[in-house]
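To begin, one chain is listed below as structure tokens, in the form predicted alone.
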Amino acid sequence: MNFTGANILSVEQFDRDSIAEIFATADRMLPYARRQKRTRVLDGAILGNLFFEPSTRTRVSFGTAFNLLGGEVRETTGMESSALTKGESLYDTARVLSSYSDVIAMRHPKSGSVAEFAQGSRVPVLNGGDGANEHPTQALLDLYTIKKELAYHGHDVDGMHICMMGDLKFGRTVHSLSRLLAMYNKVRFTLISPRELAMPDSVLDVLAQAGHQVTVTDQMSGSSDADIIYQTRIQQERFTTPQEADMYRGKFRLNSEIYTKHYKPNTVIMHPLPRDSRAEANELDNDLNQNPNLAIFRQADNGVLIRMALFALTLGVADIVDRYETEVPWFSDKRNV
């Protein structure tokens, strides 16, 4: 893949080389997201942040990566915000804000939005995520985070058992990263969801097209020897009313006792956050968090490594970040913690 003034759209674009080019240009972002360096590779450029959507990982991290590459980022945030509200199209809104800036990255709550924007704009534009569709830099931090915690297992990416858990139907971060997954070789996956909010066919087609074995239940039994557990939250926001979604909103918990009964003692525990932690559902007891199987915040912080190296080779300055850089006089090692 030619990453250079390309859009980072969907999961499909990729193969397993492009993806080994973006994670080898994450590894060498290490010392500059932990401020062990800076580097200024780019200084003078602007980011548009636009999320017509709700977010907080992924609209900070997106404007951490830039500035710790040296840009500036300018935000919109929220429909009502917007000139959309007025009745102007995406196609409109793309050609006026993309002439303001070098690179955009965009949120917004229809499946395709993104895709659309794309078409107007005059610069890269990065998928942050477009409403039940597609949302690949998370997929990308996600495969990267389970690669990094396997190795430390001694495993790999081939041959692993996943279990996927919890709202598989509006869940777009399971859709990509299952869709990612089918590029490797001999994946098993666990898909754990009420079977009205199963994985889409959509999905399980490509998983069965590549030739994986997938089992599809509503029951937690059956995934003792998962090597990762990756829950999501119930997508409110997809549903109807608050109420629908109230009605799966608990049914999979996952607490201390529960993963001793259910999982072996080294499986990683995964979610893209923010998990649930009301009363009511409880996705992720607190009880976990000292866990050192929990990954769920190195999973965070992986975001923000990835959307530097998104940036980095989509404004083609990938292999000058350190020609640009200078130390840190107030580094403190408590970021390595």
Given for the second form:
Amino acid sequence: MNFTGANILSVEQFDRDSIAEIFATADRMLPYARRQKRTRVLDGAILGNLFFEPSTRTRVSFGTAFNLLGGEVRETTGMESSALTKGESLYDTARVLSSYSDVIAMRHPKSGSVAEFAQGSRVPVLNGGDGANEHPTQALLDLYTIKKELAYHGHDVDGMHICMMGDLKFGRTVHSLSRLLAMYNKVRFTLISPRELAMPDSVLDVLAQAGHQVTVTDQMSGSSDADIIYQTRIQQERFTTPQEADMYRGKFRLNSEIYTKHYKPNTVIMHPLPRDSRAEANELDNDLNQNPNLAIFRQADNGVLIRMALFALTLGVADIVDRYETEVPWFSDKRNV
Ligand code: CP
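So that was the form predicted alone. Now I'd like the form predicted in complex with ligand CP, please.
Below is the entire complex, every chain and molecule, led by the chain shown above.
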């Protein structure tokens, strides 16, 4: 895949070679993310960071990644502060904002909206989540995390068993991650959800066509040999009313007792975050916080590396990042992590 100038809209545009290129580039970003080195390779470049739906990790890590490469960030957050509420089209918004920016990251509540926006953009557009559809940069950081966590235990993505749990209907991260994992060999999927929130057929079809073993269930038992448990949040914002989401909240919780009962000792625990820590949900309990298999914060950290890699690749500087290094004079506790 030729990344320079490309939009990143869907995981469908990748193959295993392009994923390997992104991950190799992400590996090279580690010294900059850890403040061991500094680069100004994107000095003068501007990221338009457009988030029309709430976000903490994706929005801030896109901005952080761009800053770490030496670029500047201009941000708009919330639909209510945008001229989209005055009836402006995504096309017009894209034409205007892409004149102000060298690359755009965007989140929007409507499926397909980021691709629609990209049609009017003159600069690369990176999808930060479009409705219940896709979250490709999250899927990349999830897969990057899975590879690293499994490698620590001497395993690989090919042949692994992943258990996805929670709201698999509206959870865009599991849609994108499943489509990425479909490119690997002999992955076993156990998909645990209330029947009404099961994985969409469009994703199940991709897994079936790729020959993977898929179990769809509303029971937690039967997945004791899982390598990864990927917990998700009930996506309240996709339901018609909050009361409808209440019917499913807290149905599939993971805490130390449940983890020990249902999973083998080294099963890696993942969650795209945010986790819903309210008592009625508490889908991933704080009593797992000291468990070394809890990878959720390593997962979130990896988001910066993946987004740095995507900026470096789409702006054509991935091979010259080290040419623009400068010293890091300040103290940073990240250096020795
Ligand atoms: N994982 C994720 O997309 O988190 P945010 O909603 O905080 O961006």
